[in-house]
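Let's start with one chain on its own, the form predicted on its own, as structure tokens.
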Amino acid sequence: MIGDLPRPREWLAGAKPYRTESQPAEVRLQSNEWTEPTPLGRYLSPADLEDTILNRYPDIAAGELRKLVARRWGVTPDQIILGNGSNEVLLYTFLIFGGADRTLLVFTPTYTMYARLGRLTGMRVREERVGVPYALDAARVRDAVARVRPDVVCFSSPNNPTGDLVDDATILAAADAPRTLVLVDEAYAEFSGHTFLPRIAEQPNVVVARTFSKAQAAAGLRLGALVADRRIAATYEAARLPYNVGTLTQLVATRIVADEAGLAERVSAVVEERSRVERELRGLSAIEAFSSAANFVLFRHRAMAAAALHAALLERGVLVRDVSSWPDAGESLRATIGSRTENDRLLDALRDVLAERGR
């Protein structure tokens, strides 16, 4: 009988799986990926496949990859923790610094996995409601930290889903709190041209998470990283699962890290298209669009519910992300910046919806 099954902790008993929107669509702008194909053959040759051995465990320390990533980011290899996607290194953060009788502070709307992982590890979650526009500054953070007294504070910079860059002074306002771990998730940092990484040396209670899923165009590779003061990084190493980054992933990632020209081209293309899409959206009187430093843009109809606009766009073959269920996101949609053709499809679909509604 179901009643005889072992009982999970209270929060998990009612929790639903994390899901992204997966409806079929001609234009898929819902997940903030690089939208043009990145075939594996771009980085691997037939000889690589013959020489890559799968019967042995991978390099447990991923030494070569960590060395290359450290050089790219201006840190040392012993500061880097690698994970199977950045969500894994986020999980380690909560396993190490979270748990019962500890408190997480987030500023909503933001990436919902922070609160989810906090609750998963038994933390009290305190959500400071910022809303859209995302007007977060040092004074507000300092006030919230003084009231909540958190053990962990999370920032997404640029923030998902709003696209706002969180400046260093705002992050430092949280980091000034003694014995508080501050996580800065920089999944979209390459598109902003700014990173907190150089400040870790002077602020050792800040850790920075990065990913290969966005600007590196390798969401299918599932590789993330976290950079920390080497003393903090040693604790992460103690918590890290053994052999968590596979042999093939390590090999492909070393090639991706070496492709600096490809990264620069992708970032340049996104920044250029982002500016154009924002400009076009602001030309639609019924649409309110928000400036972004990421590879997506947040927008909303001034009168139409997000679910209705999302459905209308999907009917026209364009899938975006409905974030209206995220705490304090309002009736907002988030669209990835894709190719020029894909972005035109989004803009044309929006114009068609507005014309149909007579505005």
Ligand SMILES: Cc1ncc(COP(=O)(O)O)c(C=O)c1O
Contents of the next structure:
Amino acid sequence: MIGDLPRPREWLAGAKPYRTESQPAEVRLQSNEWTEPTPLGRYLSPADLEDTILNRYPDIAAGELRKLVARRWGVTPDQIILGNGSNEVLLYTFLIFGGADRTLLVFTPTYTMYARLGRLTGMRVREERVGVPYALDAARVRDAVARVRPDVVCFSSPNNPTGDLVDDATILAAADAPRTLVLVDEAYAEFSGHTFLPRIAEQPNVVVARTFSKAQAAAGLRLGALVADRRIAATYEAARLPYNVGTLTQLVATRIVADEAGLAERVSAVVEERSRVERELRGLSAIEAFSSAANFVLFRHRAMAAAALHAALLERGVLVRDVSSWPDAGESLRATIGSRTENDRLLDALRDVLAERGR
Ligand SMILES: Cc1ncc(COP(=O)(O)O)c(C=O)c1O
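What would the structure be for the form predicted in complex with this ligand, rather than the form predicted on its own?
Let us now look at the entire complex, which starts with that chain.
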């Protein structure tokens, strides 16, 4: 009797939930998280637990947290919008600037949530097919923008899943049209050492999304942020759900922001391991590996399908992300940079698969 149920909008009727790989595995390198445990006790004392009260609503403006985050990023608190993960601030971007009769432009392969949120809000979605290697430059962007005339352009920089940094000139090529909203998703920026943030002041149509899920090692906390020109930020604040960031999240995040040394240590560990993993992967002649500015590496076997290589690694206890179903990602796999031991497990598993094929 499905015909009697209320009808969702057309796109949603056939839509599937967003899912990542959740198979059990000893070594989990599929979600670009920080792979070592972050115990809550690192940031909260027994006294904090007594003093944190749950019967009252949280600070609706998250004043203390926004102040600290703003100071860290060299902007003012009224330029910061917080969300339940950066996915929530991405959703606000589409609720505000998307919708029916508007056009989204993305450069594939890239983070699939942009196209998903575009369709969810009724936008036309235009995918400019860059492929792997991800050779995106200002000329390509300028040409696509002139053809598509988008209302919203999304970049992931560094780009998930390829790991490429999108340089400022390429972003500015999209931002040239002042009425186009350009979202720069910097979920992995800490690992690249580069950010577009200082340019927001002169480029008010560019907004930058950040997250606590990657270099801040707190994916379970669910905290993301958007940084925007203060007039644009005011619109986001008007669209934001009240109390979307809970009391516990606000408190823990203030402690995480203060832990500059912890962040620096994690970033340097990833940078060192990333170059080691890239070097080792390049030493395997059957594997093509791409340089990354993020905490993951994209690679592919020159002959073997992504699904088969993924399954063979999983049989050896290592779970990576098969991104071959993402538009224009080809037969690629994406592996998070984990601890040295985890990365060795990945490399050993790969060598074992290649040796078995060679036998
Ligand atoms: C490019 C990019 N943006 C956003 C997110 C989502 O992050 P959050 O956990 O802050 O919602 C991810 C997660 O993998 C990502 O890769």
